[in-house]
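A single chain, nothing else alongside it, follows as structure tokens in the form predicted alone.
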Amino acid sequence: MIVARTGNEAMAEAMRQINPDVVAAYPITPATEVVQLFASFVADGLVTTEFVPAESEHSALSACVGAAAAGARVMTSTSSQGLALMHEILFIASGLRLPIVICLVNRALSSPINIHCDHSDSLASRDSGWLQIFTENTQEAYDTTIMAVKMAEEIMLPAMVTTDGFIISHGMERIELIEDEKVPQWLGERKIINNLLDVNNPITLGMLDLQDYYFEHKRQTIEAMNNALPIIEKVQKEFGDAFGRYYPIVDEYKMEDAEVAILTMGSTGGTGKVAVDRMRKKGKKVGLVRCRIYRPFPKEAMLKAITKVRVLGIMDRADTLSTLGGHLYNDCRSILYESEKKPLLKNYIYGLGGRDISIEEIEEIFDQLLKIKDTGKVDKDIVYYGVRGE
């Protein structure tokens, strides 16, 4: 069915069709609408979910952990400081191998207080052992919310599906919904290995685990992340075969003969593709790479994509505050260390706190990258694009 939905509405629709056993949440802009709409589905009897309105995000994710440990299919939604308040529990969820799914609407972290989009919230949690998927538009947000449930349950790690706040979350687009009954059919029942409520096979959770066994238990979580990408690819193929929409690990756009390219995440991927089309009409051989799966980091697929070009502009919508540039920039420099082919790199930190990035500005970035290709020199490796006085 073709409908018009915002990103928040689309994620809420996906949750309605998934019909999770438990949703625990606390409202925060711009993610409030996801669980507000879902709460109305609960009130109207459209789902059988146990909805837990918690007193904070820390409590919400704690409730999710308890429910998931008891064998329930569990989801929530949050943003920015809300995710930061969940930070302690994020590690507990991944350490306990609980397949919780968060619909995360990306928003800047304080201070200063800001309610608009950048990726500083999700990237501040990148090392917490959660799968992280960045979506480009509303259709992808809807589809990925459904896929993430199956990915998380097969990998046995929790997952964040992210949209860009007020860009995807509140921007209305045409999307195609799957028929209601087909979503639970495709997902199937959660396969439970251990159940906290199984009194005939009791287990212990949350125990003290010092130097005698902590390392071995943490190693299991690391190995789960190491083995996650083939499962993610399998689930994406299964989704495509069932519903006709296929998604890549790394999205390449007009990269076959590209000489320079930009690498980005989230909604800027869509803006960038329009800029690529405009530059192509001018005869410029440019392309775009979009990092869709960010954790685990797709080393092989990313290397295959970014080593096609002579110059790569890496666009980060957050800064590591380390003096070393953005997250994507550092990840790519790391995987290129042992690569025989190394493009020249330039890091563009952009769009913090929701500052717009336009098609024309991305065209300007392409012009800068083409100049680097011609001269062979990177004048400045890290720039803060769009900042007054830069």
Second form
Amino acid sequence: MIVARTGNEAMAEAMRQINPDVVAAYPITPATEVVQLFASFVADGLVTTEFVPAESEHSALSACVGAAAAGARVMTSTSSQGLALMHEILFIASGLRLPIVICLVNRALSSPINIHCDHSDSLASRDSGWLQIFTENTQEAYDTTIMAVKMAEEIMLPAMVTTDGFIISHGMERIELIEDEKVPQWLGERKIINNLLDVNNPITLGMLDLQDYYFEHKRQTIEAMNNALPIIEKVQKEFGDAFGRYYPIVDEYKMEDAEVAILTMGSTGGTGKVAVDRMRKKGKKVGLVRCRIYRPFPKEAMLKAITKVRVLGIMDRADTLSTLGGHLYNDCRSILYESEKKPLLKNYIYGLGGRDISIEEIEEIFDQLLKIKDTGKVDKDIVYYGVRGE
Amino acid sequence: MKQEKKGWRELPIGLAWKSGTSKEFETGDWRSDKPIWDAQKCTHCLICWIYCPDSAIIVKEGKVQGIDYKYCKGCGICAEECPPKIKAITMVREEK
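Same protein, the form predicted in complex with the partner chain this time rather than the form predicted alone?
In what comes next, the whole complex appears, and the chain from above leads the way.
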């Protein structure tokens, strides 16, 4: 069925079709609508979900952890400060290997207070052992929300699916919905290995480990991340086979013969693709790589994509505040260390706090990258693109 | 000792463990002070039993029988709470 939906509506629709056992949530701009719409689905009897309106995001995710530990299929949604308030519990969810799914609407972290998009919220949580998937548009957000449930349950790690705040979350697009009954059919039942409700075989969950076993348990979570990518690929293939929409680990656009490229995440992938088309019309051999699966970092697929070009502009919509540039830039520099082919890198930190990035600006970035290709010299490795006074 | 413990591949996944294992975890060796119970002075008021955070006061049929040194961490709460006029429990330095 083809409908017009905003990103938030699409994610709420996905949640309605998934019909999770428990949703515990606290509203926050720009993610409010996701759970607001979902709450009305609950009130209207369209889902059988136990809805827990918590008094904070810390409580919301804590309730999710409890419910997931009891074997429930659990989802929630948040943004920015809300995710920051969940931070402590993020680690508990991954450590307990609970497949909770968060519909995360990317928004800048305070201070200064800002409700618009950048990736500083999810990227500040990147080391919490959650799968992180960045989507480019509403269709992808909808599809990925459904896929993430299966990925999380098979990998036994929690997952966050992100959309760009306001850009995707409030922008209306044409999307194709799956028929209601097919979604739970495709997902199947959640398999539980530790059942907290089995009174005949009582278990302790989340015990004290100290020096004796903490390291061993952490190593198990690390291994789950190590083994996650093939499972993610498998689930994406299964989804494609069932519903006709296939998604890559790393999205490559016109990269076959590209000489320079940009690497992006989120909605800038879409803007960038239009810029690529325009540059191609002018006869410039440019391409785009989009990092869809960000955690675990897809080392092999990313290396394969980015080593095709001689110059790569890495676009980060957040800064690590470490003086070393953005998150993607650091990850890519890291994987390129042992690579024989190394493109010249330039890091563009852009769009913080929702500052717009236009097609023309991306074309300008391409022009700069083409100039680097001609001269073979990167004048400045980290630039703050679009900031006044630079 | 190190060889007896399980490696990460052998542990059950998801931080789950069979319950009730704290019984196997003897905490008595943490003790630096040891409570000594005097059967002659004890009036079996059971205040020590109520206050002991480790359930280390052994009681049978309403009477104190002694102290379970496998779990007594030597916190001294029992000696503190034993009524001053009775003083049936005194703390002494643990001797190895």
